[in-house]
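Single chain ahead, written as structure tokens, the form predicted alone.
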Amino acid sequence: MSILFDTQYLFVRAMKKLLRNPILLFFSLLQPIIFLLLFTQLFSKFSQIPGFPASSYLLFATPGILLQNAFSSAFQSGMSVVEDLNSGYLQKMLTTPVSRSAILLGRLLSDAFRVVVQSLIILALAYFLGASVTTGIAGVILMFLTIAFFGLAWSGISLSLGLRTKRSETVFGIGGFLTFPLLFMSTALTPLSFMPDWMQTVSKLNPISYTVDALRALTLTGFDWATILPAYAVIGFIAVATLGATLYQFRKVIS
């Protein structure tokens, strides 16, 4: 019980951080929404084109602006990890009796509710704008387990390098470099039949893809399990790579 009790004080920890500095989470938040208010009306016509996959292109990207939060933000993991470290605020827990899992599962838990809090978010926003969610409440669930599953795979690359570097410079210039290459090499914004051959072939192999094409089924289709379960299978295998490599790490930083 032990473990289950110090997760809890530390994602509780987390929380009352977060909500003492919420400019973090305006910051987090203004990308995603500028692109839902007024990427979404730059592109609007898109849905008039022969071929487009849906009756909207808001509806089309609310998936892919979804994702693209859920990415940007647990690039952040590792920039609070590096001030734990640099404030001695880590090595002063592990001269208490915590357990040392705990400290890992409480920062893991508290990301991946701020990105379903900030997913709420946005799909509230997108559904006053007009879209709305073809699978209705059980879709919606779905939906945010699925983005919670992703922040957590990827949120293992940006610990494992602020554990490792120790530098949230660092991590904010790797997670900056892979972040827009990636989402717009990907099915978040553009239909794959719209990109250059080159570039379908990438979003082909592109991790994102595959979770933007999941969220999109269960936003437009329905419970498309032939596209959803794939998707949980890419991200499975990204959070065995990313949290194992966390793991390793943060066992040399408490060693």
The other form holds:
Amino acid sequence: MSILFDTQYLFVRAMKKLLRNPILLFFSLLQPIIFLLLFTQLFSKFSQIPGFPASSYLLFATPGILLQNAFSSAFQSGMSVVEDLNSGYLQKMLTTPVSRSAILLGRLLSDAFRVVVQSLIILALAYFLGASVTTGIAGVILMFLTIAFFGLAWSGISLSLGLRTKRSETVFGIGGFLTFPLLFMSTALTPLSFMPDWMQTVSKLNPISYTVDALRALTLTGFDWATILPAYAVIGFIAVATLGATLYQFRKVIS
Amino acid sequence: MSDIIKVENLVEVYSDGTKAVQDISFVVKEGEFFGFLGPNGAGKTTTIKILTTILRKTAGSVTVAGYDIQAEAQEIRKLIGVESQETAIDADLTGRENLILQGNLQQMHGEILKKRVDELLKLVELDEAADKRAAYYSGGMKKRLDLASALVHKPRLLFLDEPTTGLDPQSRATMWSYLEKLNREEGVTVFLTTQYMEEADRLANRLAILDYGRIVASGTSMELKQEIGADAISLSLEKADVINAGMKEKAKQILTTIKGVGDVRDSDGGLTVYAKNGGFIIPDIVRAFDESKIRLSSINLSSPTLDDVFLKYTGRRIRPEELKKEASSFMMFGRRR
Ligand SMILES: Nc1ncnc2c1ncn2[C@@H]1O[C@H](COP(=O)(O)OP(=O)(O)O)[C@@H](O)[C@H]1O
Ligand SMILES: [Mg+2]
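Next, give the form predicted together with the partner chain, keeping in mind that what was shown is the form predicted alone.
Once more the chain from above appears, this time first in line as the rest of the complex follows.
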């Protein structure tokens, strides 16, 4: 099956490119690490407020920081595609018999792999700082699957934007513009009950909240399927929309 | 020889309404070195993109090696090699990795691919720099790597879009000798576009001259030049006289009265005169101009070149431009983009 081989070749290419730009990799990991070190200090007294759902802020915030990381690496995916479009490399690939689907699959799989490895680093650091996951290894694996799935759904936004606008500034700008409001107006870093009423409403509509609640269930309470499954439904819905848009834009580029 | 490329009434209209290719027809025979000569914006890249299956044609029919460009694109992709105008290599990968990946995408693997890559690295003299990242290559090295990557799978038909634009004269000469060797010794059919008439003249067995999306002339370089049938005398008027349009008209009139003068055409700084025996007429021209107080800054006699052919059909000269200076092309040719 040439689609499998082709996907593998392009996955390896994406990995090589990533590892050869260590500065980019460093800075994209730096942000969540700073969040982890700084926020957990800054808000450490939160856990003493009655009604706070975790015994420490670190325990509470780790899932949120993991998602913030997934979110911002997803937005770099579109930039790589813009780079290939503008350098002519994508067009060059299209003059070969390479499987068209493999071009997208290689990209998406490398995004997913990257976000899992970065999450592993962040989780290891959090563990070192005193965080833990009640559901054990099985829970950690499920967390990574959830994060990878979440990353794919958001990669779809940046990929479709990149393919449509062909400008990395646009992808970067929209990504930066979306990150903070989506993150802060969700349950990623603050419990729902601590927010003003209007923000609670926004937070309940925010897809990030669903995913972060699912991860938090795995770290704090256990395999709480009533929280985990809705997250999958929300991510699935986003994935269908964003990857559908990506496929549509990609078809337009390759035809 | 069979036709490896057959293009009939090809039209390309971009979504913004630009008519980049307007009803062109031509054939390229197997084994031929075919040149596509035209200024910036003529439609060369657009034509190549259609022929290499990455741009859908608006109208017309195109077959490559007997395969229909739309229905059988996948078959075509297996037998063509493409070097695009923008030197599309992956700068994060080494030269060798670029070639291996390109081979992989052409469904080659293992020992056979490794051998082929080594062979190509030697051919384009990149064997020493093979394991350096392409980001550190010079412009000439990048072009050579791009050429090599177009050759990995031993294509029957090679497309080259302005392969020497932006290269220094020495790199250009090296590129020319590779291309000649490929065509003569390995029998690869080559379709090359260029803005340089010397390049088309030297390399192409047959060529088509393209302007504003139309083929204005085609044939062997010899045939095209013979159509001019005369020597070309280029006259440059002094600056002040060029600005004074009346003076140019007057000069034209004087020229038509001189015996032996054929065609007279406007060219940038003055006029170009075609005459059977150019050498004999020059003294007459000088004398006549002197009497009428028209000042000449230079006179140049040459046998006709492809540039004269272009001038004959379009009324302009080809002015090659570097790719990056698109703004100036806007002013010179009044074209978009
Ligand atoms: N994607 C595009 N959309 C609209 N117009 C285009 C596009 N690409 C090229 N053109 C226009 O089509 C014409 C031919 O361009 P091109 O084929 O690139 O010429 P050449 O390669 O001979 O310089 C030019 O006027 C150019 O501006
Ligand atoms: Mg071009």
